[in-house]
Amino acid sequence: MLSKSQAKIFFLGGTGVFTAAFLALTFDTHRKVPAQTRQANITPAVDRGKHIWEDNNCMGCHTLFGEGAYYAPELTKAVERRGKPWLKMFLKDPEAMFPNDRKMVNYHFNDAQIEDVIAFLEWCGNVDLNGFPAKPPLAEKMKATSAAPVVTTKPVPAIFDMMACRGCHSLGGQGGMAGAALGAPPLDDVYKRKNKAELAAWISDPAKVKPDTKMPKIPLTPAQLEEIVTFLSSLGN
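Stick to the form predicted alone and return the structure of that chain only.
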């Protein structure tokens, strides 16, 4: 049983110890902030992108760093999941890529604004968040696989990566992160499933072939479409 004076000393001593610990941890946290937030990578474009994010109340639908609304996808790792080319096309006209399936407003951003928004999202994705957001635990099990990934020496057309095809579909065992949960098939043996005409029809307007598909309509010129179709059809040769 403590005496009154001993209890007072115990209380004041404990308060002092925990206050000192709290201040030390606070100081340590602030000391680490510049490195963890990649402060050196905050460029004028990142700053402008942040203002665009705030001015258009993007957090009213999306979450960022786990904060915001849950109506639309979490965007902390958006650049890692989708890639810059995909995001550029989507921000240009969300409805065009997903006809009758996207509720996102078309803000009619110009090219410079789109670049700034992507720069901001890329910076967000590189912040050290101690593993947040966590990788979906079943992502790899849900990912479609092919029996024998193609090992090809054929050069992959620039348009294939520019249009972020590999963001959803895997090829040669690489890519497919964004499409894993959607069951987007690998493209190693797509030439066995579809001939050139079928590939062209599918890629040019997926929803016309399969109305409930999750694959977006990618804006391609006839020459770009022919280049991708020819490449995919040649994988078996």
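All values reported here derive from a predicted model rather than from experimental measurement. Numbering follows the first chain given and starts at 1. So that the term is clear: the rigid core is the largest set of C-alpha atoms that superpose within 1.5 Å between two forms. Compared with the form predicted together with heme C (HEC):
- With the core held fixed, K32 shows a CA shift below 2 Å between these two forms.
- Remark: with the core as the superposition reference, the CA shift of G16 between these two forms stays below 2 Å.
- A displacement of less than 2 angstroms separates the C-alpha positions of Q6 between these two forms, with the rigid core held in common.
Alongside the form predicted alone that was just displayed, please also present the structure of the form predicted together with heme C (HEC).
No partner chains or extra molecules come along with it, only the chain itself.
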């Protein structure tokens, strides 16, 4: 049995120790915040992007850092997962990117606003979250479907990244993350399946060739289309 004064000392001592631990841990957390959030990377564009994020209540559907609503995809690693060119096209016209599939709201953002949103999401993706979000359990399987059977070593023209093709299709063993779940094949050996005319017809309007396709119609100039078709069909030589 403790005497009254022993109980008092026990109470005060215990409270003192745990208050000290609480203060030390709080101080330690605050000391680490600037490094973990990569505070130095918060540019004016990131700041503007965050305001766009808040003003439009994106969190009403999406989660960011795991917080928000569970209707739409978690966006912390959106830039890493999709790549900037894909996101740029998606935010400009979300429906066009998912033909025959789910749809996101079209906010009719202008190009500058889209750059800001992407800058904000990129900053989010670089915050040190101790490993959150975990890699999806299917990530390895999805990788296997996009492993190119014939990996070209020819330099891939910039247009493939600029127009988001490599976001969905792997080429030269790179890319394909955004298209793995849609069944977008690697393009290294597409010359075996489609000749030049077929490639041009497909790429300029996929749904005209296959109405239920999941490949979006990408706005290309005739010169860009020509460059892509010429490159893809040259891979067999």
